[in-house]
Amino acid sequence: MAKPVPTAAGSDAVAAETPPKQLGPVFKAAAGPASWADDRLGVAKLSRPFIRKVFPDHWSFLLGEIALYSFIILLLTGVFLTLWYKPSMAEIEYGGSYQLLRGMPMSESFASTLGIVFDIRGGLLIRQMHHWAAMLFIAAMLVHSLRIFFTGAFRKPREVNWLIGVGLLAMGLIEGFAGYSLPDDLLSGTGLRFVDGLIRSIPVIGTWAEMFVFGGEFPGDLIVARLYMAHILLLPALLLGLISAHLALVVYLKHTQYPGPGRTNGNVVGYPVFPVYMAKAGGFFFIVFGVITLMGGLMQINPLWTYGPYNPAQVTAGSQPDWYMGFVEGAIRIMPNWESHIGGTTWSWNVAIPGLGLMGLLFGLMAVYPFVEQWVTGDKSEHHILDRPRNVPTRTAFGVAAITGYGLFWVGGGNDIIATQFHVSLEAVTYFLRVMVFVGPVIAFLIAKRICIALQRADHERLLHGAESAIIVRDPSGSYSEPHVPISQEEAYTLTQHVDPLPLAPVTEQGDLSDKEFKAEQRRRKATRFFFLDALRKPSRAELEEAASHHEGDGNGHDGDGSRDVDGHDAKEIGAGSGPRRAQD
């Protein structure tokens, strides 16, 4: 069979079709099938159009597979767990094969769980793998929207599909914690009590939303069953719906892709979804549920017969929740002891501000950041080639800050573990952090802009320069030097492929805008300055030219296998096609 060569075309690029009477014995198995059913259901007509799409290969397009086959990993396990959990609070004695817990008072759903553990065979290796991939799950989630956001795959047309992934991460974190609820062990109690805390924050409601949701005070005898209900119909059924939609969008909308010779707004380059992509992402798909197998038989998690079952007078020391809901509770931890009493009412400024209003926060700016980052630029054409976040240093250093400060959150939420390892004062670990999660982003922000300003002048360098050749010349005069070579033409298309927008000058005159309109148009002008006023200039075409005939002159105009090199031949054409230097209005 010929190896499968990548394909540059449109959306709806056709991959050839091999006839019938080519087909191996298996193929020729499957036809009857196939045809029967495209006879009966027009099968072929409705995945044509899918089966001949192109989609782009690079590794970080993986990181959404994960996410997704770890969902599915996720389907499959919790059907058996179901088999065996009993979602109820009712108080029963243990009389299960764990020695350790015999005999104890404990709720049904505890002990249900023990029994997947110690009495289903196989049952504690399908636990740990639901965990693990739990944990995977949101860890591809949040992986994988840092590289859409670092890219830029987020501009038009592509903002409702980013909304989307907003939802869904924020769902997972949801999802996630009502599973790891259910058992109703000791340390699963303990992340129910720190709910139960951030429902009664809720001003002037808070007590109500408690008895409401718990029903009763905490923590009551029915919020194992309702979490069980929302974790296993209303969350996933909503996680499945989105998750059809973000994947029906980027069908719809194309993949986009990384800078490249021949890569455009209007192509995709990379191979067709059958056979080459769908051989991949079946392959793909049982690696990463091997993986998964491999962590849920070697890599303990969440042994809950060693905490006991929930007593609300009982905390466990140095007890966590999982990583996820870190952040949440090392901004509690860290915030000072703030608290208001208005009219007979108490207003917990220490839980509702780092717990609800980190949350809230956190899901709000990602999701209007696309909108914002619109306005400031002006541009709104449509974007299928990604940024090399370098190219965006504004950008970049925005989500490096926010990476720093849900870094340092999350260290608060395990403030009194580093203090007892490290021997050192657990306030003086909580007043570092204080201090820390409003200087950090700042400090990581100046760092991550500079670094991707220093890339941009080694690009530069390369462009004009070349690439150092690693070979030391020794002149008569006894100095020395490094000689440069010229870079593949394909490696200068890449680099000169984005367009440079251009900070805007200060607007003087209101014109025909309104008070409000030219309040804002000074706004915007400003905010593109901070944007874009310190990004280096890609080479202009007569740069390139200049540094193609020096190269020339040099007679370094030719690559060792006897092609002409980008700068001696083909700078006007790098230039023509890295697009036209613009300013944005």
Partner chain sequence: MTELERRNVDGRSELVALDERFPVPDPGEPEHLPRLTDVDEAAADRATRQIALMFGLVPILAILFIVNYFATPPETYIDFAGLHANLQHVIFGVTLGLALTLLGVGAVQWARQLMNDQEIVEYRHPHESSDQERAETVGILEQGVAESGITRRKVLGRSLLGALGLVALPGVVLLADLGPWPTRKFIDATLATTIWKEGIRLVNDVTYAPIKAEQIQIGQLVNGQPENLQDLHGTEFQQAKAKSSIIVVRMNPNTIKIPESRQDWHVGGILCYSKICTHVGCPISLWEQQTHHLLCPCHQSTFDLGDSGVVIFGPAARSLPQLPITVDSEGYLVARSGFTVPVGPSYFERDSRNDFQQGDN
Contents of the next structure:
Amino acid sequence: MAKPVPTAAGSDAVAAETPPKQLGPVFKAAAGPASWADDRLGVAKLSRPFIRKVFPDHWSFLLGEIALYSFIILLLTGVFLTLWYKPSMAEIEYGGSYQLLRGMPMSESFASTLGIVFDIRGGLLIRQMHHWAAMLFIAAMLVHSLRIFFTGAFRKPREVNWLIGVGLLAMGLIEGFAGYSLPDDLLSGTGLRFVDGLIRSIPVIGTWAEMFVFGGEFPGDLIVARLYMAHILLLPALLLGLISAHLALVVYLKHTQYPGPGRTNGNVVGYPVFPVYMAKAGGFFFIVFGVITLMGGLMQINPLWTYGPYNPAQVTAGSQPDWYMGFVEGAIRIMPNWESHIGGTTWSWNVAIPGLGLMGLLFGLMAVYPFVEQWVTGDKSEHHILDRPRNVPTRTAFGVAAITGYGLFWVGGGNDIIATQFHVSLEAVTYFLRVMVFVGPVIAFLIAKRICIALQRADHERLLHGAESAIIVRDPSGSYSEPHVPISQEEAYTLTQHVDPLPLAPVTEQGDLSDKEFKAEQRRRKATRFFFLDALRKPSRAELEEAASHHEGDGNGHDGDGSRDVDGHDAKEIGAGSGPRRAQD
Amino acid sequence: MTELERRNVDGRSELVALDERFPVPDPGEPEHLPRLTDVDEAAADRATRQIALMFGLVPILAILFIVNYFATPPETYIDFAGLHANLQHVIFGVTLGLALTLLGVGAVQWARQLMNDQEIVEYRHPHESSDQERAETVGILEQGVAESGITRRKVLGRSLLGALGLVALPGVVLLADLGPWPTRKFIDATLATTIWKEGIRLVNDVTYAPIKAEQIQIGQLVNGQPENLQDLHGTEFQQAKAKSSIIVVRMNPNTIKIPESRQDWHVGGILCYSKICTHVGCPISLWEQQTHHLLCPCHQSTFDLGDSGVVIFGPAARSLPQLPITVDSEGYLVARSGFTVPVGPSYFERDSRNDFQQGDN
Amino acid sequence: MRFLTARRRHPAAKALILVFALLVMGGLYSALAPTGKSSADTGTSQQVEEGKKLFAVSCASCHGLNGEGQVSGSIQGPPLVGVGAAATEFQVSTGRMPMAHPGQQAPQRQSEFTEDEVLALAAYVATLGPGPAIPEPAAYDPAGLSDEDLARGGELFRTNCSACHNFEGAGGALPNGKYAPSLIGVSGLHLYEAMITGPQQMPVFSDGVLTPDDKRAIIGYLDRLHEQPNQGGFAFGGLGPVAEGLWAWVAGIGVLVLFAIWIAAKGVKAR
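Having seen the form predicted alone, could you give me the form predicted together with the partner chain?
Below is the whole assembly, all chains and molecules, this chain first.
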């Protein structure tokens, strides 16, 4: 069925051979300026390789675009907000149009934020869009990084881009937090109070760091102006730089692609930037923009006029940071109250470990993972074809365990809301989470790994026995069966193109390795065996051929009742040694 | 098979024979199937009309947005199906949001339905330099090094490195004024102390009305401040308030534990505690009058005010500092002294050996 | 009905029937008793009399026949001597009392009593010992408060109340499964009574410390806060960033992923 098609390069060539006889009106109008620019900058030569650059088409490749577009929207709406916002903690009396705060003393930054909300037409829309876009920016980065992780897109040669991505995510959190703190409302002030306590808790230098960040005792009068600088200049500039590098590397290294017929490690199959991706990606930009605008218009976010101005003697039930800091908040909440008092000093493990340690752990693990996996598998080759997550069960299980751990910490950040909304005891939620943050990821790891292996088995089933035809046949003896039909070569290729796991037996002979090297290699091989433990080998060509001839011999593929036959068959083949083999043998 | 070999030149999978690497040969790009719009001109026209309609609605919505800007009075509200919000704001969001979404959906639909959907193939090229290129680059670099003379005059390199390293120092030192230096003296005057002193009256927060002991019933909670807080303004006020906030509660003295050392810290069961959590400094006032438990809404640390403020749950490690109080000649509550330990979250230089611990007397 | 038939020989059945019969009797009594007239024309003494009867039926099993309380035994109730009419009115007319079953916290529900019955009960409890009286409407009616008063009410609310009841009065968590209830839709009378009596775990905010004017300002602020529209759209119950985060994922990422799937999907082929 699958005939080799004229490759797209051919069609490209065809398209190039039959250029439009005459330039269209747009081209005619652009001809003058274009040649002016080309004379000076060589734009035709520079842009030519990019105009028909190929991008593969898959919905999961658009997750990063959501983050990119959210960032652009953040820049646009952020510029609008700076036109009225005053980053000052100087105290003034509010005289704007929100009745319930009139006459109250408050900082200029809070008053000017109220001004944007109530006195600038469209200000509330832009502010809410900015806030929603910030939430989506980080959420999209997170799901994008998960896509990269589970498909193994961080492998050589893309480790650098993965690191840039981790940096972007970390900086996104800080950028978001800085922005959240700017209005100087009760909730953001409570957040800053928390940051003050967090910075203080750093052993030895904490108090120095606190004084240097806040310019004096909390709250001081500098922190809003300093955060403003970080929020609108320092961090956006860094983000912009890193995003540019991130995209440049995507273009330079060319996009990865999912396995499939005609897709090899040496090519990339998809649509050209111009016109298809220009329309799709450009269209998606406007869709993201539109959805964020609708959210800004219809969904209220951060109604700080109900929070009131910051006052160090006030607090509200349900004090939470935005979702992306929720996992840190959760860790802080469920941490046992460990503190050491040594001599005249205080070591606040109860704040420092969950606050700084957990963030360090998350980004640290993310940053080193590609290198650890490379060391474990010993795989130094380039990868441009993505893994199907089931084919690397241990990595997938690690990812699921990490999501589970993150999710449990996240739940901890809302333990009071959980308690009131689901009518359970706050203490019970906390004690449960104290255990589950350790146990949960382990359970998730085991389950995810088993699911991956089960899915691999299902692939084997399809390869060796074909797909269920959904036709029930009654044979003359009266028994029913569902014949299986062989799967297409396209599918069979997709299911078998991945590289098999490489189990390594322990090194038995030291050879010319030094003692240290020998031990290191032994350790590495232990890790390798763990990584590939229980993963299935794909069927060999001989096994597939044997299964195919077996099919033909049987006529409809199976004798007897279909459902039981599958199981029985499978077991028999494993017994005969021709079925799925375990990797470690 | 030979074709396959040629097309998959990632020779690093040589651990297994190429044959085993791909047990099923690559069938190549699947055949391209035309869409309805490719074969049916009427369908293509229909798609064209749809897309043009979407684009056509955008200017109308944009104009509605502008009309709304000038015409809708800001103080009008929409109350429809649970949405009770500012009308102008909602119209802004809906018109602009729909306009942008339609623009996007139209463009995508154009690409999906009408643009050529034949996938094309681009070949990857190795990113790494060839051995020859590497050698050439190294050669050029070596030539540059030789031309600079640094190999012969090593002192130049070393002194340059030292110069570059130290020229950054002034930049770092310039940051030393980012904040005051937390010397022992500074800490004692700031973090470790509050504006509470002997004889300062306890007053209500917000209203600054002084508190008479007899006005406080059992089970009562008062969010209070020192009377001298109202003398402060701006930053000083906020900094002082962040430490001096108190809660005053009255409990039946017979049902609570009052240690020997604190017998004269209360007035007939009226106790005064710092309002600032010892964890990360949230103000706490979720007091349960029957259990005497005080819960912090930020991280759920729970303190027992009936037992000198010890921690009974949550991440806070230290008891809530208690303020010794008494009554003055007019019957108003006053402080007997300032707080005996620093209030608020821990800091490294804090001497935490004098804080109240469960079982102290 | 099958449910009932199957369990009619259950050991608890007799006790339940007894309780049911008592409830019916009590209900009949309260329905037939001439409460309406008493509060209308005669003095308080008759109201107290009615209240005493109601008390004996509905409250005495936990609080003792004379409101002296029961601190031991399986059914416990605090003494009501000195709690005053305001506490009684609050507890009974918000349906918190009589409690359906003992628990950490009496939840708010539909009251079992008419307004007159509540007043009779309150009048009776007030005779047990001096306590806060039911406030006059002028004390909690926010009409006529100036903008400054409302702003001050907001400041007082955020200082004294929002820690438990949240910035919008949407309620919040307390230890061991208890909670601060939502203040949305709670009448001015009940807000005022709660402040002066400190029901359940809530502390007392007596008039001597939080003056009646302050209380009225708080009530006025809450009224205005709850009647004003959400400026920016749907508000998700005033729960703050947790709800917002959830919606960012559901409505934001969720919808955009659906769009992404549509963008990358291969459309219908002609054959």
